[in-house]
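First, one chain by itself: the form predicted on its own, in structure tokens.
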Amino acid sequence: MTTTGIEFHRPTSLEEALTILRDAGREGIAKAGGTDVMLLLKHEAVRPRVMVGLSALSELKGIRRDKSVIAIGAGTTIAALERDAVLAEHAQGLLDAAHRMATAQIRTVATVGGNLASAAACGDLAPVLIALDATIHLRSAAGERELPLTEFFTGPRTTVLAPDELITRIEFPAAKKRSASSYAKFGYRGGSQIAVVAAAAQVNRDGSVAERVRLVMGAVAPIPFLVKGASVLTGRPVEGAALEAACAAAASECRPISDIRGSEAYRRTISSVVARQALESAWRRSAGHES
């Protein structure tokens, strides 16, 4: 790895930081915790000529309620998810894919924005943020847009993000009463294993019934996935019968590869175990019986 001719820049405001961007425009990268650009650079993926340090940008960090809206800014690193009083009360998911992702040491300088813009299809963060019906705010020197984060990812390590766009936010809706979220993966180390397979479940419930369900699997398709086949808990129990047809939806509506790390065969099978203990969790959170 060299850097060795690349322009390098530490903007004090985001107007500067955008303005950069425009101007170097593909030969431009920015920066924010590093982990995934410098593997980037190691490995000569990339090759730009300015990069843009986001670090000293304190408007993209934090972790905010508005409301009926949860705010997390771009540059906010996954530590700080981890031990955030807000999250704990209203998105026990992100909280769970936190604690299960890389190092300590990583997440102290890994970002949210870093962690989505890199599209990894086993990260972490984005099928929870999926299941909680995030949008996400792009912006450049031009304006500002937001969508979707469905519609963020078009492929492996591919989004809609432009070169001279940042990520600056995600938003999503604070928890009702009685709902709550959760994140399982399954990997080969206790630590900070990559996903084989990942699954996110957000549960709204309503007396003994699942008012509404939202189950997200990652690492099994080139981006995470809402899982259709899961609406048949709508007005049921997470349990019985119709929990074991939401899990086999997650199985069929797959699409794993073959690597490494397991055949597409194992993948698919380890699918429905994964997801029904994303479902589980969140149906007892719903019920006030986990923390």
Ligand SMILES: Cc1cc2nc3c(=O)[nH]c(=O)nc-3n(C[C@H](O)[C@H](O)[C@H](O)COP(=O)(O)OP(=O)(O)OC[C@H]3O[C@@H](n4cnc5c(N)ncnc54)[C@H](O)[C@@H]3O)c2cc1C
The other form holds:
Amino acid sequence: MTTTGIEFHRPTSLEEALTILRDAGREGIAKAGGTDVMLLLKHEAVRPRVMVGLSALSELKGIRRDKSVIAIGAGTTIAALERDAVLAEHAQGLLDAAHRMATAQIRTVATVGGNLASAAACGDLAPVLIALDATIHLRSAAGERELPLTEFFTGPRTTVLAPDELITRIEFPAAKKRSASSYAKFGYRGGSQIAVVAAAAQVNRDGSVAERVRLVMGAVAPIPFLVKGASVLTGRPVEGAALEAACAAAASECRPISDIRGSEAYRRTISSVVARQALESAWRRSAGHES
Amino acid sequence: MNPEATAAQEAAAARRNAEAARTGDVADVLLRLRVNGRALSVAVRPTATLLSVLRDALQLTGTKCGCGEGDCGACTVLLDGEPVNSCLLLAAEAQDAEITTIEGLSRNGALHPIQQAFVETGSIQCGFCSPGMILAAKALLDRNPDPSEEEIKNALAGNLCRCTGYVRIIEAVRRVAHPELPRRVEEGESDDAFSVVGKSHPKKDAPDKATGRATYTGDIRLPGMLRGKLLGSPHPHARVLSVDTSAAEALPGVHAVITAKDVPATTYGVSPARYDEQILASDRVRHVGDAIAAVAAVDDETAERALELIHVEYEILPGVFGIEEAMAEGAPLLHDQYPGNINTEIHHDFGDVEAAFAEADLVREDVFRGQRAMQMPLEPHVSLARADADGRITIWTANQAPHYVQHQLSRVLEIPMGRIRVVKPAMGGGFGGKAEATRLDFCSVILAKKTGRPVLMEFSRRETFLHGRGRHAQVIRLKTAARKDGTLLAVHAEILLDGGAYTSFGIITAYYSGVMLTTPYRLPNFRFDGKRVCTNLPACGAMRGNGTPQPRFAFESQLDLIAADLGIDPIELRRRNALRPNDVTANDFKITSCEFAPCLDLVEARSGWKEKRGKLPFGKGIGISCGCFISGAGYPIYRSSFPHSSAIVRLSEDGSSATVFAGAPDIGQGSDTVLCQMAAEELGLKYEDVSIVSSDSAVTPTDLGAYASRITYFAGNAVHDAAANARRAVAEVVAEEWAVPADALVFRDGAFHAPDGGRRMAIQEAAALAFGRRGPVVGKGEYSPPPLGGKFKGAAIGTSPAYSFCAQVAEVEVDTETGTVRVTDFYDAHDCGTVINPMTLHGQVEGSLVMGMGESLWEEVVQKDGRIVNPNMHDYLIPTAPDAPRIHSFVVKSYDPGGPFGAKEVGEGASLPVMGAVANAVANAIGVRITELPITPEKVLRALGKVPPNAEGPGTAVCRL
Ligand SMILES: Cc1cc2nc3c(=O)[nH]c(=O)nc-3n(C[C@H](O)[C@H](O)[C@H](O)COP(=O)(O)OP(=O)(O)OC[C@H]3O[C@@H](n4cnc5c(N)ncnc54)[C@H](O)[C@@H]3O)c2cc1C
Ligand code: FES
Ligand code: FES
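Next, give the form predicted together with the named molecule, keeping in mind that what was shown is the form predicted on its own.
Every component of the complex follows; first up is the chain already shown.
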């Protein structure tokens, strides 16, 4: 890694950060926790001239609940997610993902924005946030926009973000009573594992049946995707044949690649297993919320 | 350039120049940091990592670098109490926080309770992971003073340790939370036969390693020191047409650039019959990373920029990347001297194998495969060289066999050995990967001579993969014959090894892969056909167990198949064939002490084998596997008349203490500690009163090194001998003083007693008296094994003055939906002779088991067209703390007549059976056998028929995250 010649800025206001990024154009890059960007630099996947550190931007940090909406600043660290009481109540799936992500050291500095912007197919937060119906808020010196998270990713490691644009926050509706989310991650080894297959589920329960189910698969397609076939669960309990059908749909709808972590066929085979773990866990939790 | 300029000023100037050249103007910035409660300011590059600022600008070298990529946690520091990887953090971003490094933990010289617990529980072996691990534990305990075992494991999941298997570390953290817990009584803690030997003394170097004070090679900072780097080939096979270094030489801050024309043409290697490596490739590169040039510059960045400016013209040649490919008719050839790419060919035949096959009730033929794996010590290779104006050389090197470094430097650079001082500072593990002279050793010396400055050269983690020397991939075909009652009659082993581009330890590895199959079971007829093949991949070498663990996996797997065929319990089958004391194997290994059968009995009883085997539910399994290993090789690697080990023991002038001087390198395994214990025992001193200077050729006499599990036995005998001679020197003076014959004195409880029983003189008083009368009180000792082995070609390999034995049981849980295998328990019963230090012994066993578990389940170097796709700790998966199984390590009573105090080896022996034990347990759990390592979840699911049988296997792509 030669970082020689890279200008480093550490602005204290979002406005300033956006201006620097605008001026740098394609030669600029944002750095939040740096747990991804430092490796890109090291492997010379990027060669920026200007690097903008976001860690001093308090505007990007924090988790807020405003009535029925939960907003998470892009600069919020994974460790902060893990310790948040609001999320523990309203977005357990996000906590599942946070707990199982990387290592304690990485979680201290890695951010939500960095995780989404890096857009790795096996990134942990996107599947849950999609399951939670999240929208993503972007801002550049020219203005603001927001879009459903499903529309943010365009492929592995590519997104709609413009070079001078920053993610400011993500928002999603707080879990209602009788709804719950979960995240199941399958990887090798006990610590610091990367998802080989992941699934996130969000279940709204109506008595003994599910009123609405969102099942999102991660690491088994270029970008996380909503399993269409999971709709068989609508109006049914999340169990038995309907559950099996939803899991089978997860396996048939996925488009995994073969890489060193597993073949396409293997990933497809266990997709239904991991999907079931996520669905069952969300279903169980939704029962708990009823009380 | 102003010769007065300090390296630091020059570095800064060069950096600014280089920056200016690229961008116009990016000056150093002044950072204000709070480190360990002190406010500091430093001028650094704006994008300097916190790790580089701590280590280089602030010289806080307790923070280590094991990967530089966020994977190993060796660089962990606390930022406002939270753990972070300082390798990924910019120092500029740490300005508003309170930074705590390991140096800030102990106050007023007293160890922090976590450090204390790490020292006392034996949680520190090489210690390279320890500073980061201790800080991660601190962050956990500050937040959660009474964490559960699972919480501890998760909190430490980002701190890799290759030595300990984590179990003691987890225990240490629990002990901090619960100081009331009684000290663990170690299995094998000795009765009172000895007073220092047999006791679990904390390691000599543990407190320094716990506090970050221990100086590893990469921590040394000499005035004017330059940083060196190697330029490696990007192609797996190519002709080098031209090398242009002019632009690199012109870069400000660059002091020297060398290529093949600047270095001796003499080739080097490990085995004299196959010295086939060049210091820098002159006309041909044979694997990605094969080095062509080396640079010395004021700092790493400048050196790296210089490498980018070297222009090499290549003619790309076709390459071969697998055993079959390399052996194919008309395959591209790597070396003219190895026709057909066959680097080594072995044919051994003992007894009458064919007759045995004809007479047998059962003959089985099975094929097994083992993968290319890496040692992955936490510390990458590193060398630092200084050339004195009078031509003397000093090299500090992280090397397991400093003597061979000295030998090769002397041979190749034509400098007498006496003018080369080789020092091995504290070392962060080796496991066989650092057992030979490397390009870092040669190039740092040559660059130091050329520049007149000290030159430090370190491998990055990726470069350690390109340097290679890991485990050979093997294909093992075994044809084995047995009688109905289970008696083994014959084995014919055909083993192919993928050696990579050069020989390294490979001839020895190839021999070992076969010859050790005649242990630990009686085998009257044995045939072995082995071939080591060259491929365009980094050279393979001598990883822990050197060639033997994979054939053990194969044979132990096959034994279970035989047991099933014959309807005999697997442990019973092994017991019926166990080697006994004083057996001689078909290939002429003389067994001395052997308590192998008791190992089987013990592990059978302690694991609850009879209650479990055949009675566990589908998905749970229990498996057995065994091994035998040498306690040091019978012959040195090159012909030499030197003793294999030698030592000096000197008593201090006042008699209060003793110092051992021994060449034997402590690489983290704890040899310094056991050697001190042996000297203390012999001298009647307390453990605390004996210290050691090891592996500094200016002051310590030669020892061949830390390989072949030889130190406890060989260096132990030398130290024992030296201590006895020192005591004898003292005894002579006491005898003179009392006017009695020296051999009539009785030495007991640390004192000499007159034959009449009346007079008594403590060793301390006697040693002071001896110094006063005769000057320095020293004893010297040496050890070489007696001539061993048969007369056939290759008879030397596998010979040893003593063999260790062990039996292991693994218990696994297999998730039959995903294929995940989890090892829940390991039971190991070892015959290692007298246990010198139970705590460090079990530490070796635990580390071996967990390392072997990683190799059983995940570890594999994956390549595509000669390019390694996972040369990092992110995609080459070694076990983490949450993977740590329960480990039950036992020793059987045993005494080897030739060993110091009756001791034998343990360091490698325990690693031999692991893969077989795991494989056998998995087969027992799911009823299907996997014959190719590693036993990945995917292979398990395929074995269970849950993945479409003709679907393609895993690819070689990597999704970096
Ligand atoms: C050892 C290790 C283990 C890991 N394990 C996991 C894992 O288990 N699961 C997982 O999902 N990831 C993992 N990662 C990847 C990485 O840590 C995460 O993706 C992390 O969340 C990235 O966040 P960051 O703040 O560090 O991003 P950075 O590295 O700072 O940035 C990443 C990218 O996002 C951009 N960016 C950052 N913030 C913004 C913003 N606000 N607006 C626009 N663009 C922005 C940057 O320009 C850059 O392109 C691991 C990484 C390492 C080194
Ligand atoms: S050196 Fe930082 S994590 Fe390995
Ligand atoms: S002691 Fe942990 S890596 Fe050596």
